[in-house]
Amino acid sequence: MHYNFHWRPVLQALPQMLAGCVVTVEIAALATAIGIAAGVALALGRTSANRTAAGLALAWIEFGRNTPGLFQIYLAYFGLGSFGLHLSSFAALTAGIAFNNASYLAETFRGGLRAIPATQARAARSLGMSGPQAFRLIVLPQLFRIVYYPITNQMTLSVLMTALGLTVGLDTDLAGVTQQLNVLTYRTFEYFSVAALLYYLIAKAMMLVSRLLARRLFRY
């Protein structure tokens, strides 16, 4: 087995790969934000007394949690295109990851809602707050404190899922840039080793930032 490693082309291409890292983080952050908003709505739907809302929320969650994320991205990119709705690779990847995030976060939020005593919302109502006010000012802050770390884990998973953008032609994120460089040079081991290291560093940086934010947000 004779293989000569060539790291100089990788070092020269590092600025391009770092630019791809920025796009990767953008997609992950956007997909997580959309997933959080949709997840809260789904959690409320699952706990709703309205059977239609509960049924639709359950259908979303069951489909999202029990089918591969790749299929969900394909449905956003190829499936919607069959109905005349053509999404860009960036939008389809973001939508697919957000759909997947919402499915998992919905159950996390539902568990968090159950951990908050119902008496707190009733006490807020007795002080003159409306139902939406009680939820926004009393329940929601406690909910996000409970589910904060699962959300950060989900964002890390979102970063790793962005590599699936290769399957729908995305070439501006880290995986896409790496593949383009690999096709031009055939230095597969070198480029993808560095890309793997960059994914690792992004994930570790996110976890570090989340811990620092937690110390500031949840001091009391």
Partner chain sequence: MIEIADVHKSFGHLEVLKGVSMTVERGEVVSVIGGSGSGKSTLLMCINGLEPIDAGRILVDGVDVHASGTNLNHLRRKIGIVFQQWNAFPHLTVLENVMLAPRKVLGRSRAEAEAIATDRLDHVGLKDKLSVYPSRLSGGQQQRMAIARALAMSPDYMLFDEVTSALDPQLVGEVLDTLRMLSSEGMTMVVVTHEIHFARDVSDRVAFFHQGRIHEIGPPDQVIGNPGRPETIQFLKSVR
Given for the second form:
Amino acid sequence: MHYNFHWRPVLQALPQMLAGCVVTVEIAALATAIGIAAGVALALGRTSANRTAAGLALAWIEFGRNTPGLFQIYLAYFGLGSFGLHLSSFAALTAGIAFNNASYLAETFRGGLRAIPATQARAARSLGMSGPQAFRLIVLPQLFRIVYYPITNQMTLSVLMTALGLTVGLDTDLAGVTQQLNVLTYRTFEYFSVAALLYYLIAKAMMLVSRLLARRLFRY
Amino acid sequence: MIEIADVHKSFGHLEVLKGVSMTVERGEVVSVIGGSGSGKSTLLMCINGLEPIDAGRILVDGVDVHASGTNLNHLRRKIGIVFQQWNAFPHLTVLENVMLAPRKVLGRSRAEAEAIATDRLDHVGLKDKLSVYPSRLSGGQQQRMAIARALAMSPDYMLFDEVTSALDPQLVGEVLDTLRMLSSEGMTMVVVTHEIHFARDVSDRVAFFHQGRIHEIGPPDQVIGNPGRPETIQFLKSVR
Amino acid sequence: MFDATVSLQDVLFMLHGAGITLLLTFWAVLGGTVLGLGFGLLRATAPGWPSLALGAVLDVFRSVPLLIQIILVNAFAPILGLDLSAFTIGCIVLATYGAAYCTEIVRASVLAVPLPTRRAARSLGMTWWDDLTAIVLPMALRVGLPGWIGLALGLMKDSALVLWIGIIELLRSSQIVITRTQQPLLVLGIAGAIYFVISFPIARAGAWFERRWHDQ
Ligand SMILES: Nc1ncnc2c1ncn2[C@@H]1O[C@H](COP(=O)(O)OP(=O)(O)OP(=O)(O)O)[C@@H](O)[C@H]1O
Ligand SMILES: [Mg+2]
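Could you present the same protein in the form predicted together with its partner chain, rather than the form predicted alone shown above?
Next comes the full complex, and the chain you just saw is listed first.
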């Protein structure tokens, strides 16, 4: 092995890379939040009596689950241009991940709703609560507990997916910043191993936070 | 007063209620007995509008439950119902379970709701379980909590649907005692039950349900002690 | 010459890319399953710190973006003096990545076989090996198969990421056609349809197995 490792420049670039981490987490959080909202809409649409709504929701879900996430990002970045909609790489990446998240979370929500017995809502109605009240006070908190871990899991996956921003030229997130540094020096291995470590730490930190939060949230 | 007049109700092609009529006066305890699938639970659900009816009329204090203008949420405040399965809200403590409806439906303050809830829970003997989650309660305790939850709305009527039939035998007594206490306090009650002895002890009148119709209704000594119809005799034989 | 329509030749070019995608998937699934079976059995049957250490190492592959792993291995192979083709590197990374997931599927499936069942088998005089091959694995297969099908499809979809190191699989070939024809929506529509046609029937079959075996 005749390769000399140079770690010093990587350490000097660490502040830039840490700034990239912030962008990475931002994109993941945004894509998860949008994914949750769209996922709830899809789950409701899928079970709705309206044929068109149910069909559209099903199409989105199956399409999202049966094509690569990278393909969905490409579609947002290159494909939407055909409609005169030119997204920035940041927006395209976020939209692609959110689209993917929604397809998976929709099925999570649908399963969660089915896991809560109808007798719970009926008991709430019998106490004089309105339909929306029964949903908000009785069904939703129980649903939240069921979908909590799948959501945090999806958010961690979203963090890992943000690295795909490279392929659409994003240069502000962790992968993008690393690539910018890389093309200047071609110290590919050094830069990207530190990036890998940072991704690992972000993923583990997220898991830890979600576990601690769960302990406070779910006492029952 | 609850007035039920010629009520018909079907699930799809299955006619479950085939013209049911009866009245329940204020302060009266009416037990409903009858075979499985005869429509007893369905009748209770129709009384507080959880199930719609196909024909006939149900009036509670003169208000037509199934008329289009009736505010059911409003009406249900004065009709408490307790189901066979324990429907505790698992994400709330015992106290929170009982406080929730007074706060959110009646708009009571937290302090008021807590006072009401504590009082009702004390009444059913659960004062030492306030901050416990329902999963930690026995079936009998959960059922008593469900009773306290309904009582916290200060209802004028209470409907009970086989509240002891999902319980282990040794827990039946504590729940029946709670029902006895309520009847002695003058609560108006409709009690669907398989506990014939209990029905005989506590009821002012007993109604025998068979295949969607009331076949016999009257004082317990008559319906249970000296039944006049072959179906009633048959049923009583089967449960003894 | 500039031809702005998608020709039959373009579609054939993309289908060739789809062939590369399937080939990558084949090697990744094969390698991942063989490794995953070994590691998974180890993790399920030999508890203690070696199993935990293996679990922690494999967890790294599940906690670092796959694209970063591809870039790292692609950069590290020459450092080691290895002259590997991009295709080989793609297969290696995807197979390791698959192994990390497959290990957990195997482990969970084996542990799902109830202990009394295993004791009963051993008490009938079966050897450890007989017990494993005749009782545990057939039962575990039912538990693990839906997850394994999901993993295989996941690898198929993730194989798109190797376009970064210059492999012309389905998505990269589509990109090339887009550059030539300037018809992104049409071309991506065709690519999406190809992915869908590969994935959807298999996903449905997996769901069918899961329902069928769940009800029993
Ligand atoms: N939501 C529903 N949809 C369809 N059929 C129903 C529904 N609810 C009840 N039924 C049917 O209506 C009939 C009467 O049911 P109901 O629960 O009122 O009987 P019950 O007298 O309470 O019996 P049990 O003593 O077993 O509780 C049964 O045949 C039941 O299967
Ligand atoms: Mg019933």
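The term rigid core refers to the maximal set of C-alpha atoms that superpose within 1.5 Å between the two forms. Since the model is a prediction, treat every value here as computed from it, not as a measurement. Positions refer to the first chain, counted from 1.
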So, superposing on the core, is the move of G128 at the CA at least 2 angstroms between the two forms?
yes
